[in-house]
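A single chain, nothing else alongside it, follows as structure tokens in the form predicted alone.
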Amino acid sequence: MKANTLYPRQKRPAGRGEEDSLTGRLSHLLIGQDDAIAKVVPYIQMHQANLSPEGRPLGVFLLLGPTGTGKTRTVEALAEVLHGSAKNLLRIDCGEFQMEHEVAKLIGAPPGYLGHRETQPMLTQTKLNAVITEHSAISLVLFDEIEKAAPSLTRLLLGILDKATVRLGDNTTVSFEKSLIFLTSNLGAKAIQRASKPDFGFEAMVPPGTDDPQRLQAVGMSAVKHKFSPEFVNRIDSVITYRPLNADAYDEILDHIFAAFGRLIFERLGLRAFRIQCTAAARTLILQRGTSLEFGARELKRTVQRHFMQPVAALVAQGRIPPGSTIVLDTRGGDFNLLLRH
């Protein structure tokens, strides 16, 4: 149990081999998903290579599994270390693809149709170059909630993962050899959430390690035979289904929540920063309160969100936060209490 701790804290001092490393540095930043990480990392290291086969993505997987279990955290912690953003993605929200006229939207009107020239293509080669930089080639692609779309974008999406070339409207073609694309789904969620017990909070509901990867990777293969047709799910190099988290990867989790928050304070305030720190009791109310299975780690964040964030933004902007001062996150009664400590 981590209490009392200070944030912003010193960087600890990488390890040779571990922070510097493709998978020390993934592990980092996302938590409890190690069998994600080593799914992934071997493409990007064929790339690396210059290994990579001709005439197709540099890889193509499909993430499953339940809400704020990590899914699109993985491509925004590739951005991160591929780039030193999590912004450098594109990213295309299936949600708004649902009608068939609206795939339209991603390649562009061809001439003579009505909206041609109007509206510019969502995959074009300038979007896929501007999620570049000069420290790798290779552009991440996200499908987020691929389940749904219509299924003229599936069809759309065949070429893409076989060729790595779509045609647009205006008869150009882009070109994704040199892109990661990434599908993420809910299918399946349910069943997984059922064969996966983890242990929330601090007592173990069941005892650890009763979930099996191969049974939970079989029961999200099932979902997605009968959604997407065998030519579909014979493009995709990888499926990776991510089981919920447990009260280790919630703890870690809410050590980089604090930590983000801590570093936000120092950035946005600068000479009117302050720190902050969180007791024991108020960490265990915190992961008591935000340990969700259904909305995972997102119900963390919202819980840290509600009691802590935003009550002292608000002592911020009534200017009774003195620079250099500690806000330290208590309980009392049963709840929480802020404590500022000179």
Ligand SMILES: Nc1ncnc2c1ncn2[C@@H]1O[C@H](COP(=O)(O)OP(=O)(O)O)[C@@H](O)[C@H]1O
Contents of the next structure:
Amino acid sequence: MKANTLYPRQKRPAGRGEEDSLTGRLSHLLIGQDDAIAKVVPYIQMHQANLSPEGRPLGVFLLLGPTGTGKTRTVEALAEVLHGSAKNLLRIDCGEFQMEHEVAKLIGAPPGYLGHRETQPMLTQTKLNAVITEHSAISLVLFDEIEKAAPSLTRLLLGILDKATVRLGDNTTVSFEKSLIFLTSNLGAKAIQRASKPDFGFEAMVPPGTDDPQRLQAVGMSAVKHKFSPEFVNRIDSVITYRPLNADAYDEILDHIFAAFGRLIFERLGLRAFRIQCTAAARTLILQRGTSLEFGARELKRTVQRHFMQPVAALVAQGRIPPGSTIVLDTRGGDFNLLLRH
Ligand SMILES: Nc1ncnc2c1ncn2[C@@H]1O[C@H](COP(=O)(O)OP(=O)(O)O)[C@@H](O)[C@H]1O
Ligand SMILES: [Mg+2]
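Having gone through the form predicted alone, I am curious about the other one (the form predicted in complex with the ligand); can you provide its structure?
Time for the whole complex; same chain goes first.
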């Protein structure tokens, strides 16, 4: 079934009428993290029903768990579904705000202070409004890797989470009342990995049944309570723990990676475009090499990049792929092998 699949390929047919629902559409973009989708969707529906409480963000979520399991992807998937593009989100990389003085980059320095005027703050109302579309008034705000943030950023966040506003250096305010706010952290990731035993690799030796969402949640929460103050934890609507991806999820994500590469070739190369294909053997080898407890789907992406995208790119650069032909990823002698079919 998975053998010799051509990319880009047709969208799969809609199943049981769920294709149009928010949940259905999200679950095609975010694989194997149904719990995350189930926790976020009700907050969107509250907004759509015009029943969200006032004076606070539409929803505040803390996303926890190992690297490469879809935390950032969740917010991108929401942007795609709500606004039509994964780029429609305001992302603040907290790693850039590790020092107390750097927080001024976010809200701007007050008048009279060094850097007032030169620095355009990152968190302005204009920037927030720039990520919404005519499709939805919801702005998606992502504070990535909050465990890296300086304490003053955590204090600033506390205000945003509590009152849905922040006052900038120039005394104007920014409103987050129409925002879904996502905080991601790798806090407790190791413990979550240990507590959930995915069904592949060495971990498969462990008896099944230990992958209990409530247990994962408890593990995540205890890490959060250890690091953040109770008032901070209190302002979070929902803590979502991401489980390590299982073999089925890897398999489906691999489909996405190939399909995206296929689309890229067609979009970028125009008349010089060609098709890509992958044999069952090559697929198995990618999954073997790209399945990683430590790096999640990132390792899968890297594996495809190294063994397929980059060799294909080299051939393109040398003008060695005739337009309309098909490049097949296959194996030979236990390693990857590219074939050209006319
Ligand atoms: N659950 C998932 N569903 C679909 N793609 C995923 C998933 N998890 C990871 N990926 C892929 O791996 C990449 C890295 O995932 P990301 O969401 O950035 O990880 P993190 O959990 O570290 O934020 C994404 O861009 C996406 O291509
Ligand atoms: Mg991330």
